[in-house]
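Presented below, as structure tokens, is a lone chain in the form predicted alone.
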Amino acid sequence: MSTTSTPPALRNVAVVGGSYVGAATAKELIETLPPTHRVVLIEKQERFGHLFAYPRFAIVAGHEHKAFIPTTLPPPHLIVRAAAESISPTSVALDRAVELDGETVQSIDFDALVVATGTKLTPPGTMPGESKQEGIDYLRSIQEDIKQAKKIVILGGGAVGVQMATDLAIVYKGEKDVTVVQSRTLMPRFHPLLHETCMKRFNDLGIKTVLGSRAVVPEGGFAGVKEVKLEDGRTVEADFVIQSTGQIPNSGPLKSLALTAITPSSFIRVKPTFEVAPFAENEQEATKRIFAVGDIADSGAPKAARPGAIQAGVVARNIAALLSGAPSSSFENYTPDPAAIHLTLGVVESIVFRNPPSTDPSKPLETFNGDPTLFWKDDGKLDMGIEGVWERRAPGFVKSEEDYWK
């Protein structure tokens, strides 16, 4: 007489947030992950949103639809269609009831987890709704707004700021007035240079810039406004205003368990192994499975893809290790890289930019040791060669153009 005996259930490793850095932390552990452990990312858009390319085709009509990707796992794993709400120790509560091995469930419990839900920006720079075709309606407001309007001001002059501002100089040829409203210098997280080099390319396109003072956000917004009113008493003239300023990091589902974690400035203090690293002795003992990485993590980083995909490396070795019993002490720290960034400044020509080390890492900007580097390229398309990123996030799936619409 035989018997059958049924397989143990696999034991869940969640990851929370699945823009790039999230994914990037599946896609490792799920080559990491002993056989008896899957990856349960926790992730509510429909789609992969290349945010990157947002700004262009909030610009740029008829590339808005390539800009959300369809992706998945491979089984085992899973991606379950949920924000999170709390989480606890050993679980994470979602804001919705979802289906996971056959039962309706609104908490999924874990053996690790990783807090990857990075910081919200304001649109265009992330979209306002969950679903593909509430992101391809908002892309094309924009762009029939930025169509009909003569004047535009663009508050903040980080990435998204810069970007947008020479991006509208070069489709629309000049025939649109670009103002740049900017509380400090451009892209004030990198070296002087790169302000200047901005500056110098905003003076070549004829962008005027506004330095040293914020806008007063109307109470009910900008739309309709004849003027951007400034906290120091100048107003700037206006038909348009896109607002690209700042980041508020998603830090709210780790409050409840772990407040002593949670910076002055609402990021997650971590420790170099990507740990949580809360004040409170009690904390410490509830967040010890606990790991946040990418732009929400207080890691000395910078706020940017690239050293996130690092990150995910390294935090995906290290729940191996815990999953295996080994001690913490034994886990990889992680060291940050100067800030680098490849920003484009109008349509084809960008350049990549990388400050120089710092001799005190807690003061990176007061403490430069070197100079910067710096190359201009001249190769950039008007999609942002979107359909290659469709190929490295989808693989194999568009076999026509009415596949990118899906």
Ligand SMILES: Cc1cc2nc3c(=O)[nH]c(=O)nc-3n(C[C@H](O)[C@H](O)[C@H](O)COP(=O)(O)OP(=O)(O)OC[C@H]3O[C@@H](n4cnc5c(N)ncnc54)[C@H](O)[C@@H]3O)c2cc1C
Given for the second form:
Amino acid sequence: MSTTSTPPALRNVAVVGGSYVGAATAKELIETLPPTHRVVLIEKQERFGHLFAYPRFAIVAGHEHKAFIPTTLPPPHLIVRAAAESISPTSVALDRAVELDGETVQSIDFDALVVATGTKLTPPGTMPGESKQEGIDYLRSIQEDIKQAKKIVILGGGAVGVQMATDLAIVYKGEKDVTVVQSRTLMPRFHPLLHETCMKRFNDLGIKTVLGSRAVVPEGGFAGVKEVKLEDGRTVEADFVIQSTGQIPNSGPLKSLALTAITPSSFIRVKPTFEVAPFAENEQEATKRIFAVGDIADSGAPKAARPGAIQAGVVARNIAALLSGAPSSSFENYTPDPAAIHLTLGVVESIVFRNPPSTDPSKPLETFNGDPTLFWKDDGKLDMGIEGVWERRAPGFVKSEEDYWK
Ligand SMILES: Cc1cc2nc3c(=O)[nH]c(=O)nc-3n(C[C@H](O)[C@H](O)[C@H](O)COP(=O)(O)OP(=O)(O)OC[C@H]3O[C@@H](n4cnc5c(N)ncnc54)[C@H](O)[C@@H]3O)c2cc1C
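For comparison with the form predicted alone, would you give the structure of this protein in the form predicted in complex with this ligand?
Let us now look at the entire complex, which starts with that chain.
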């Protein structure tokens, strides 16, 4: 007599958020998890959005469809297209019903969960809408507004503002009157040498700056305004305004489970192991299987994709340890490196800048110990090498130009 047995169902390790750090975490987990487990990546966007290119593709036409890349995970791992609404100790509730293992479900059970929900920026830092077509339409509308405008005011002197100002100066060959309004120095999370370097580049390209004040945002937004009013009473003439200020952390799904893990600025407090770290004891018990990485995590790491990739390895190994029954005292700790950035300064020219180490990592900007490193590059491409990004994110997918529209 022969008997057949159904293999036990795979158990889930959920990752919420499938951008740079969530995708890197899924990849690391796939290589690290025992065969009893699969990765379920929950992402609300229809495509992987290569947001490094959004500011460029909001200025230069013809590449916008390539910013949104179809990605998959190798079976049995899978991507679920939905937004996580709330998290309980062992399941995550979704905003819509999805098909999973032949059933229609609106929540997914997990043995461990990683929150990698990042932050929401003002467009074009983050796209409005969830579909590829909405992203394409939005980028095209900004390209058209910029084409029509003569006086462009950019609010915010961080990476998006600096990149857009220098790109505008190069692409439009100085035809546009570009002003950057910034409350502090340019690139304020870095050593002052980066501010000085950007200011020199702005001067060379004829970009104006108004430093030390903030814009007053009109109730109905900036559409159709003729000037930007500043908090100190100054005004700047404008016929198009680009907002690149502020980021709103997407920590909402964790709030009902672990309110005391949410910092005053809405990031998620974590231990150096990336375990979520609420103050309240009952919340500590409820979040024993929950981790947070990337921009959403208050880990002391610079908010950038590259350190996020290192965090992904640490969190994947800690989850494998958790599933094997190891105590959390044995988990690996993450130590942040000094902030670094590869910053475009006008299409072809870019710089790679790295802060010096600091003597007090909790106050990196006040305790620099040594000199920053800076070097220039002149190999930038108008399309930011986007086809190479497709090859890395969706290997073998593109067989013809048509495929970039999928
Ligand atoms: C213009 C620009 C250029 C940049 N260039 C660089 C660079 O060159 N190098 C670098 O290292 N860094 C760069 N950065 C910073 C980098 O993009 C961020 O640090 C990085 O995106 C953080 O990744 P993340 O995965 O943590 O979060 P995010 O990229 O913010 O992604 C979060 C993801 O979670 C999803 N999500 C949110 N809430 C939910 C929910 N409830 N349910 C399901 N899904 C959800 C979102 O849709 C999104 O896909 C740049 C940033 C900008 C804006």
